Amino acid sequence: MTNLQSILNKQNTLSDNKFFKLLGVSPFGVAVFIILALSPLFIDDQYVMHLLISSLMFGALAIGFDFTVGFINIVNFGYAAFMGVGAYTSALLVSRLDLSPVLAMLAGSILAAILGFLIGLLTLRLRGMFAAIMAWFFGITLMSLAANMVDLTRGHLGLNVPILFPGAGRDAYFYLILGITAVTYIVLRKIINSHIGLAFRAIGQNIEAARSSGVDSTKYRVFNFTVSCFFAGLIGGFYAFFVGVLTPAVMHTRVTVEILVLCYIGGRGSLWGGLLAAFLVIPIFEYLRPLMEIRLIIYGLLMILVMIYYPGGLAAVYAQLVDLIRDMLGMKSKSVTG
């Protein structure tokens, strides 16, 4: 018990360190990142590496999705479409204009952010479910454009994407998505920990009370939506180079549903919970891929069970475990972040 208490005391001291405060992560989160960064040194199976990459990619998408649903209480049902915008833009700029992949991914994320801003202006003046439905409508529209602009996107035939790391194996893709995930989390965590994040929480909890306190709800909601779409586009750019062939299916609502389930299982409003859920759920559902649409039913049932019996998700489980250990050791409870 004494050793455990000393470990927790040391983590508290480290958490107050300026370095960890600057990153917006806990020492535990940094330790997990280091372990992940070293994992390719011990994993030779390329299929396992593929699962790790997929888990990081969907985990990063869940972080961006949670930035919206977890703080301003808007479900962006068109989220996968913005990911698709980033993917198609990156692929086309590299294949048609021979642009650098890095610049192409950045351009794709900027275009996704611009579309997110414009759509946000139109939809986020609406309330809750109406905003979600409008976002879903625009997502379907973007997917239809990708399917019908055959001369540009090749539609359902599939757009071939140049290889990003010829002969480098999966490790290079792993480190790229690991870096993108880390940047996504740190940037969004810094925003959440600022006065902007305080406005997000006020809007998400009670929009009328926030407005009466002088918070410009439309401005902050559009800003949130735009930033979330930017990172969706960035991760979409990575996805394009990772899979090698793009079809409009990447923009389908079922992809958004998968991300939404990860977010809710991980714990809304935690940011890191969806990433943790991805490492648990994605490998399992990868084995269930032959079930096709039945997977969505399983996703839905899993989310319903979590929302009914444990609405706080994995993040709440982690926090309760830490608080339980602290209570057992007679230590003062302290909130836990990823």
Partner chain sequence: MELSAIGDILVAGLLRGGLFVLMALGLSLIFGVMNIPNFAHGEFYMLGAYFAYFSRTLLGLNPVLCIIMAALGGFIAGSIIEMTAFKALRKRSKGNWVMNSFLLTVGLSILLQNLAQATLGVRFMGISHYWQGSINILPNISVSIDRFAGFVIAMATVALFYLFLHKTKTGNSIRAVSEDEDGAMLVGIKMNKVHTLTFALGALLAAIAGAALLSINPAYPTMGLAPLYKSWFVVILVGMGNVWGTVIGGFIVGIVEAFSYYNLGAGWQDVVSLMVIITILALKPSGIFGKSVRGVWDR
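Having seen the form predicted alone, could you give me the form predicted together with its partner chain?
Partners and other molecules have been left off, which leaves just the chain.
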């Protein structure tokens, strides 16, 4: 029995380890990260690498999306437009002003954040669904601006984006997006774990109660929105260099819906759920591509079923599995002590 206790204690110390706490990631998360980081050594199938990059990219977008919807409970329905702002800004800075891509991506995300801040100020005084729909209108407007400022963006004609890493490999792109995803996750997790995260949750659960207990809800919501848009812009910058061409269609509602679906299948309020969902949904649906429209029918049906039967998504399934295993272990340890 003392043995068991010491093992349990050890485990506790492991997960209480300062390093992990500092990062805001569980040891399991770090393990996954390391496995992913090593994967290019074992995979030389460029298609698999491409899928991994796409999954990471949409997973990271879903993390940023969940930061808003899962915590302050507002659907940023114009999310793809912010991603597009980041994408266009960084592409234009590189192709017109010859800025280095890293700086350009940073500039793109800052511009997206500033826009997010302004739009947040305007919409987030409104209530839940109002704010979501207003964000949607803003997204559509940003898209039509991108389409109409032809001198700058070339509109629907498409903007050629210089290639970031010429040559054959996808590995460089992979490490870049892996880094971006890790930073996105860690930063957002740190915010969620701080007192700010508590305020977010309070606002998301019951805004009236949060207000009456003295939380300045608009301030927190605008802050949340700004941060989320910053990361959308950052990943947008990556998108531009990865795909090599930009049209206003990247800002379309369809793209937002795609991210939203990942986020919900993954489970709101978990941050990592969307990432996991991206790694499942994107490869599976690639695999089902020969089914054509039927695939999208399944997609819609899946969403309806998830919403009705598992509104918590994969994160809830995980939590239940953990509970189940705990229950079993609990019984076991009882029998040992008995």
